[in-house]
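Coming up is one lone chain in structure tokens, specifically the form predicted alone.
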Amino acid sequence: MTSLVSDTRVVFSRELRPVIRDPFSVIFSMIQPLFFLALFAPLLPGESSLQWFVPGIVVMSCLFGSSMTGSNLLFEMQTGSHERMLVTPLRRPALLIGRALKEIVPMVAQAALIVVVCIPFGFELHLGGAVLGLLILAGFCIGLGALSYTLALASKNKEWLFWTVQQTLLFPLLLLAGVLLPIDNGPGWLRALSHFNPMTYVVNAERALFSGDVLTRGTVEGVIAAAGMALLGLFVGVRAMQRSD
């Protein structure tokens, strides 16, 4: 276990170094969420529309950034860097876990930037709830990032497959979670599908926590959904990495 933790720390540092050297990659993944924030928020009714909309945009930035991160592994496989990592003494699970944990850092940076941008326009920050919300979102990021790396491993020599699957799943997950528009008044089939989307519960939890409502059913459901996503992603990702060649 000590060796696994040490190896994970090595991989985490290796993956985080390019982000620190080139922070533009974090900003680039926020372009779409910021556009949605600028174009959709003014259309929402009510003075507290930002309190409802901003947490969803934070989750959106996590979805966009973490789901695309497997492309980095695709590039490493194309250049032979991944194969060289496989023959090092590093444990195979650490190669996946360290990469997945790295996703927490860009997520926190993006969330902080979005909140800072929105505060002058009337967004009210409840710091305690926001911190708890980021902890939940960290679990979601780890699971989503691990699944993205798994998809990259499955798409070896087929880059088109990675982007096809990623883009096909991206917007259904986004829309069924009610990030841009509430689906409470939507048709029954739409509401039923949203219940099977783990992102729905994460978004609801973020909205409650960012508004200062900590002890709610939505928060508990968000914790369960994020933890389940993290466990599923790491389980599938570690198995895929162990079988990688």
Contents of the next structure:
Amino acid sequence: MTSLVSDTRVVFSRELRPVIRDPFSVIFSMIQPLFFLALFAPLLPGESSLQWFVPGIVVMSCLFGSSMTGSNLLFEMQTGSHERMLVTPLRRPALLIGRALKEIVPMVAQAALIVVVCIPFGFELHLGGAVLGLLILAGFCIGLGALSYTLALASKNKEWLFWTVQQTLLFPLLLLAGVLLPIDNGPGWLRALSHFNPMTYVVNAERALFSGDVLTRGTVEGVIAAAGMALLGLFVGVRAMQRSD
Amino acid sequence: MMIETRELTKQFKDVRAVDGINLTVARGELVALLGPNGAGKSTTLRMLTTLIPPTAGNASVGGFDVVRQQREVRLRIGYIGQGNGAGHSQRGRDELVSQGRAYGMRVRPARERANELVDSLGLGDVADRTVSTLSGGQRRRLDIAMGLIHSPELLFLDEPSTGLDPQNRANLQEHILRLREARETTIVLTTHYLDEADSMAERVIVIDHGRIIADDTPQRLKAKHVGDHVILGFTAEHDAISAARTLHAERHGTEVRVTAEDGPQQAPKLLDDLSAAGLAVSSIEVTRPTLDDVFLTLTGRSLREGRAEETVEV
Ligand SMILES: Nc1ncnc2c1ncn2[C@@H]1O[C@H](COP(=O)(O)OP(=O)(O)OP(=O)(O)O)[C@@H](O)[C@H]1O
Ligand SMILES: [Mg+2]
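Now that you have shown the form predicted alone, what about the form predicted together with its partner chain?
Full assembly next; the chain just shown is listed first.
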């Protein structure tokens, strides 16, 4: 018999299939992060700048990929395949959870690619910390992906709404998390704002973990921020999916 | 009863899309819903398939309530919507298998069933391509296969043949009829093709403005609401005038038009009557009504005109 778990697995593997059939699609949402890596990182002062910059870029590529992922659902809502899935006995929460979980796969692939590209330029990889970092990032991706799907469901027949909200939020989230430039030396109001951005804690945790500092306060904050995002995303996403028609 | 609705109603903000429909469909029936654009056909199907809740009235499908027992309903039905069931970024065969998995089939049986449907719907050459690269007709056949993967006992099809060429349309009709014969599947479909409703369904339900305005076999609908016409031609107008008087029929110039329940059977009798009255008929024609004529009689509008009107409004 089916269960929430087996239903989720069906949705997850369906979502994953186009990625596996066409692995280059993973690269698409990475183009911008890769440009930042190639053209921005060399401008940063200091010897250890790459060590500081790369974890942020890993989070950035996750932000770009997962925040856009709702557009796939939006497209399936327009063509009719979402409607078809709503009529199957698949449990509604599985329709969202399976999709959100799939975000982990391109995220890991992208992170690995970025790290591998950077190692020849002097980036030092601390494997244990990096793995823990990816676990935190997985939670962040699930949450972000789920929110993106929620936005897609709310944008039924209003495609512009999805892209307006996504594009409006993307850069403030990115800049306020201190991905490109450190926030620490900025004015007070900017630092205050960045405290409200969950991504700030994720980025800080990634920086510490990728440098091998596992047991820090930053790690704990990162775990909390990522878990919070995941729970929030799944909660609102499942509700939206249950009301979808 | 496979389907039973009582005063089924759907009110969108300012539109009453479905307005108090009472409908019963027995196991094994093949029913066609016929009506112009915006009549409420899709909305009716969307309520019966648990996609949207009714705003008033109720419906049971396979004995289960469409609002309170959605899961039971979903397990028993197949639905081929007006859009494309197969995801455009997926491959056809992959979608068929995951559709089977969605209904709880194991991987191997799902794969076997997918292969079977790919063959019987003639999708062998395209099933492993990305859906977005298929032609409209190929995609539609894939949608049909998706709806059949779990061999449902009740199948809803929303305009299944739209976008198919005549040959594929005939194939599809044959497929549906075979399915019904082999498994006694109950089938509810909507269509714009009058000939399709006429030739396939033994029961046609005409819907207009969210209401059922007629429900019968195509033959009886035509006999009851329109009837056949026997058109008799005369060489001289005064013969036509006398003939119209003898037969109590309408006359247009040298033509006399007789309404008859069964035209072909009645025509010889009419000729006998006329020759008894010494009137020579120069030509004879029997016309049988279409379902469009039925719709025209019932609503004062033609289904075909309705279509054109809609296009202009958009
Ligand atoms: N989600 C919705 N919100 C508001 N109005 C809707 C919605 N869905 C349908 N309608 C309206 O309800 C009416 C019936 O629509 P429906 O799609 O059921 O018609 P239909 O008979 O299937 O037409 P077609 O032959 O064009 O497919 C139309 O006036 C339509 O505009
Ligand atoms: Mg419709």
